[in-house]
Amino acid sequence: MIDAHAMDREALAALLRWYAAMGVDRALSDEPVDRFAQSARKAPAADPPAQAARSSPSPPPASRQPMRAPAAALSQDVAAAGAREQAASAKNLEELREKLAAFDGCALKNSATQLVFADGAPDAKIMIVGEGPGADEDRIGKPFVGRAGRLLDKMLAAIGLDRSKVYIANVVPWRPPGNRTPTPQELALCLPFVRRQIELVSPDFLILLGNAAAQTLLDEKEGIMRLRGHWRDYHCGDRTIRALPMLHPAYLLRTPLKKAQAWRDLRTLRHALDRAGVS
């Protein structure tokens, strides 16, 4: 046993510093108390893999999570809803014109400098269909008014029609930046509103010019090589309209070698138009 009494401070201070660097934490206590058993009340006992995962809680089936639309979905659907809507309250072509002027659901109106409606005469018996406007269009508000567009007058010209005699609009009134090729959902967007258009001008000719007026209006996936030249119905309300598919002037001038193509496809047309007394 050891004898307080007989130590000095120092052996004191010193025999302290053993007790607490051995743990100890009390200087007396009534009962004796057992460290070990403390410790092993105080230690939660881990469990097995299996037994924690058995324990957690576990996901609900991927079958019973709501399935949710992307919101880039969702606004194209609310967009193309109210492009139907718009186009099918039009009246009258003014009329369609200022609702499409004021629609905002499609992206290509953010870039254009302007409303691309039509050109020529509402009340004439063959209407032309092209792409989308250029950039002479854009700056200008009229379609095909650029190169394309002096190619258009002349292929009109070569079987004795001109802008009195036709009407002249695009799938898309709004110019694609860079002039690219408008996208599946454009092309969707502004369909309503090119539908309502042909069906207030009622024309009784439809002439599609390149792939996105063709396989856009007639619902083909054929491209414009394999389309042109052969006349194809177009449902618009209760009359079926003779659509024939050509070749863009866009195109014939990039691809001069076409033009006797071209050609075949306007004496289509003109032989067409004498047959049922279109002049």
The other form holds:
Amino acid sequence: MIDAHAMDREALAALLRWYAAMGVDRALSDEPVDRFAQSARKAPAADPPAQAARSSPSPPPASRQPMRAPAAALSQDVAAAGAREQAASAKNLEELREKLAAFDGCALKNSATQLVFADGAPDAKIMIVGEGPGADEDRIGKPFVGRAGRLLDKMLAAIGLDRSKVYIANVVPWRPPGNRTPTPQELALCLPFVRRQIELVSPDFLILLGNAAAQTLLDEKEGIMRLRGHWRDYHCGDRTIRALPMLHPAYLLRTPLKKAQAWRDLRTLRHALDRAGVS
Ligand code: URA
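Can you swap the form predicted on its own for the form predicted in complex with ligand URA?
Let us now look at the entire complex, which starts with that chain.
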């Protein structure tokens, strides 16, 4: 563990900056935990090489079988059933927000500051779904308020839209620690909620930003570079909504050369809006 008293302020600030750059930007408990020491204590003694070579390929004894997988799978199933039930029982967006805030089945909630539910107009004809909150969204409690959000606002403005004309949410409503990609389990647990959110907003157009949103909501394995710019059907209750996967603004910030493709997709959207009489 680092002895903060022994470090001068500048070195300490540099260390914190390095932690933040590596995605370590949150203390999960008051006391530090030395995981290296823990795993060193738990590791079984390795077989000596000669004995290992002689040993038969039979499965390890029951006492050395991993014990956590069945329990974890079971609790994931229970949590998933709870998510489906809670989401389906929400009669409106406010109820859905309350049920999501009370839902403890997804571990992302434990490390996030708060739920990031939505921004924009609940009666909008256009709904935008991103991946998950970043640090700014986690702090402020609204989706797309950081750098990627500012680029999203400019993209919307380029085709005559703003936040009063769209409704914005994410496939996971809690910030993944260090902005990592949500795991398939986390996405699956949050899916019933975002699907119900789409059903309650009932937009005419769904814009799916990036891999996580496009693949999860379209149940697709194909990556966003192939999905982007092509209209798809999103089935929602008794309605079919037109869905357009697009490049995520955070990706465009890292890869500005791809902005030309994003611009093409925005024009595709504008064209469809014009044909549908959406201003
Ligand atoms: N990126 C997202 O996908 N969603 C946000 O809310 C912010 C950044």
